[in-house]
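One chain comes next, on its own, written as structure tokens: the form predicted on its own.
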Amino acid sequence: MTYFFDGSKDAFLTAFLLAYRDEDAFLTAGSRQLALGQQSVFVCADTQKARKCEARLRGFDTACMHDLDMLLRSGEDARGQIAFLYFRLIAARRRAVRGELAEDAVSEAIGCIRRVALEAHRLKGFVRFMECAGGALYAPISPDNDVCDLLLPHFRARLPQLPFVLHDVRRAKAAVWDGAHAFTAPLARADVVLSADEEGWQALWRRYYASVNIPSRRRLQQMKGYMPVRYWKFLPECPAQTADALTTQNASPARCADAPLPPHGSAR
């Protein structure tokens, strides 16, 4: 039986209860081609059942809901099944199993969690903000995983006085800091009016990047290891040999919030 759910925690926990004793169960939050004669069901979230299931699982592993949150953020098509097999093992053994990496269900789940956490960590350095005409900052991103709101605490701490929007263009959502409140909201498209100084700030950042670069010591493969190519489309300092391929992108972000301060101590 294939169990479809909408990707939310409550829907997963509801589906988990239904599928727990089904040896052929497959949980998915996406699409799946069914074999001839294979049955399927779309599981709607049942809040009451989900809370009972959550309480039971927390009794076995107090940190398991954090694992579930990270697993459901994954962009992998099999994230639902990975989470299901991991949590079924927790329920069967009635204890935390994250250290038992010899188990395929555990190693796949922990690997998935680590990939989500790694991308959130990388984006803290790869986000490039643009200054809007009203003074707020805007940054488009397109991560593999749903990590947009995980970045909010980092940039809120670095830019406490500046409103900003982190726009996940792939998932049509945004994480927003308005100077007083942090929240997420749907955002299919953003029509951004840039400030008059924005082009200058981009040029300044590119000049800084060029000044610390050593052309005779270029190591493109090593660079790709530290800065995966899929993030380059939002980096104004991207390597020159990729510029032509990237000019078709709509966004031209400016500064990195982790970069050194511009001249005169003006916090960007």
Contents of the next structure:
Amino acid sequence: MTYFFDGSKDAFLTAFLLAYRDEDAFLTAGSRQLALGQQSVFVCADTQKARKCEARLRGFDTACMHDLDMLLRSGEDARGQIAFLYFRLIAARRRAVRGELAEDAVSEAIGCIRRVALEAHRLKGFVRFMECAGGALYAPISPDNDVCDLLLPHFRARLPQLPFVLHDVRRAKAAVWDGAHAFTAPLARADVVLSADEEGWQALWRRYYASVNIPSRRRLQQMKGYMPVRYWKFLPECPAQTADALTTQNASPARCADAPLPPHGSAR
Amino acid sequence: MFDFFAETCYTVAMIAEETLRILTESAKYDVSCSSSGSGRRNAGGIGNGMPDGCCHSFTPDGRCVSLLKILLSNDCVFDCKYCMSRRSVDVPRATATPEEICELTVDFYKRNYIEGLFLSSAVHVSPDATMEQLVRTVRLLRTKYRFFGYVHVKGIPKADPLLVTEAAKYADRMSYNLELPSESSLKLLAPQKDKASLLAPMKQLQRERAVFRAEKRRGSLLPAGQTTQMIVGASPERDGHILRLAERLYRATGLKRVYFSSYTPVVQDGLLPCVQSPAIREHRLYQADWLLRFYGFDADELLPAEEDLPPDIDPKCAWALRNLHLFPVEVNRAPLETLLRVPGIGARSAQNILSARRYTALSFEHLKKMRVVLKRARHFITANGKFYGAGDMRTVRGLLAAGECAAGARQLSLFDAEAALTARTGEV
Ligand code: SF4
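Can I get the form predicted together with its partner chain as well, since the one above is the form predicted on its own?
Below is the entire complex, every chain and molecule, led by the chain shown above.
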């Protein structure tokens, strides 16, 4: 039987209770092509059942809800099933199984959690804020996994006096620090007026980026290994262009076509 | 909700783009990019330390951009042969004001371009005058601009010890670059510097840190410690000599890190080689350095003083091949220290093995599933009694070198995602 759920924690836990004894259970938070005659059910979150299930699982492994939170943030289609198999093993063994990496269910789940954590970690570096006219900072991101609120505490600790918005344009949501409160909110579109100096600082940054590169060493593969191309879209330093323009060393690096935002532009 | 986007205008003094270009072009050959080691807290301003460091971008040369690396001035009174800022060359000169550097740092930082500042300078006017300006800049940054992000200050040799102490109050890390691996090379290529003028401030800072700790004062002095850098390939010293020097420095001055910089001919001089030192040499040195710092190796185990590291295989493989009598080891029983000495098994894999074998006897299948890279390791381990290696040393060496060469055709052995990680650190 295929169990569809909406990707939320409570719906997962409700589905888990239903599917636990089903040998052929398949949990998914996405859409799935069903084979002819295959049975499926849409599971809605049932808070009471979810709390009961959570308490049981916590009894086996106190830290397992953190794992679940990370797994459900994953952008992978298989996340529902990966989480299901992992939690079924916890329930079967009645203990934490995190270290049992020789088990498929565990290595899959831990791998998935690591990929989510890695992306959050990378974005701590790759987020680029733009300064708005009022002094607030705005950064569009488009992560593979649902991590924008994981970044909030990090930036809040270092920029306590500056309001900022981390805008996940892919999921149309934002993590916001307004100088006093941190929260997430749906955000389809933000109209942003940039500060007078923003363009100037971006130009200086592009200049800096181009001049610290050592053109005689070309290691593009290595560069892309550390900083996958899918993150380049929002980087004002325009890595693709610097990589191409290496031959004309002293030419001022121009703004690239898909640079984050034109002044007074908007992100969708 | 987003009313803080409301418009108010203000402007600040921005450094000129050309000044920035001149002052950063000459600073880029300092290879230290690390922003790790400091957990400085934000005390009502901008920024904090991130103990694990953070890479903000990568340039097409494969290096990480973590700090704003900039010189206060490139107008030097010294005349080091290898340096493009030396007195006797005719290049555009520029000097920035402390305020310009502070503004630049803060504005880059709040946009999340950088993790902090790496401030250095040519010897402008005199060592003391330069060091004073460096101190002024970092003091301003910490007090007036209330910046709590990472600050690395490169010390100026021959400056007054009091200025050194003062700079350490504000910096997270300081470094004096040894530049060359021996006194004689230094004399030849950097005539105004000598080993004592570089080692003395390092030792002074080491003492001051010890006193600070002993007195259990609040906060910490230079939380990210000291580092140094050596140019490799500009002078005749061999890898064995360089690694022994690094080992002594780790033990004697408590250095956090020794950086190696492949010599790049930016100036022509009869005393200097005119070819770029091969990148693979620098890479092997980092790998060996990693073995010294984290894997419990001694320089003596790795190679004799008058030899270079083999370019075709990594230093851990080379060591293992010389010590085949210690292998293969059984992954289900070997202690951590032994696992760490197996070529191809890094710290993460070793920990995973330790953790997984508590529940089940590990087979090669299990290891594969756990993403332990077996290409090299299989020659040195058994799993549940099974061995899949080549057995004799010559075959193994051939296989390992061939593996590296295949990757080397794409410039170095750095290019798959896993290897990409190890390239930065030198982990093997
Ligand atoms: S002291 Fe030597 S290495 Fe430093 S800037 Fe001057 S000439 Fe260059």
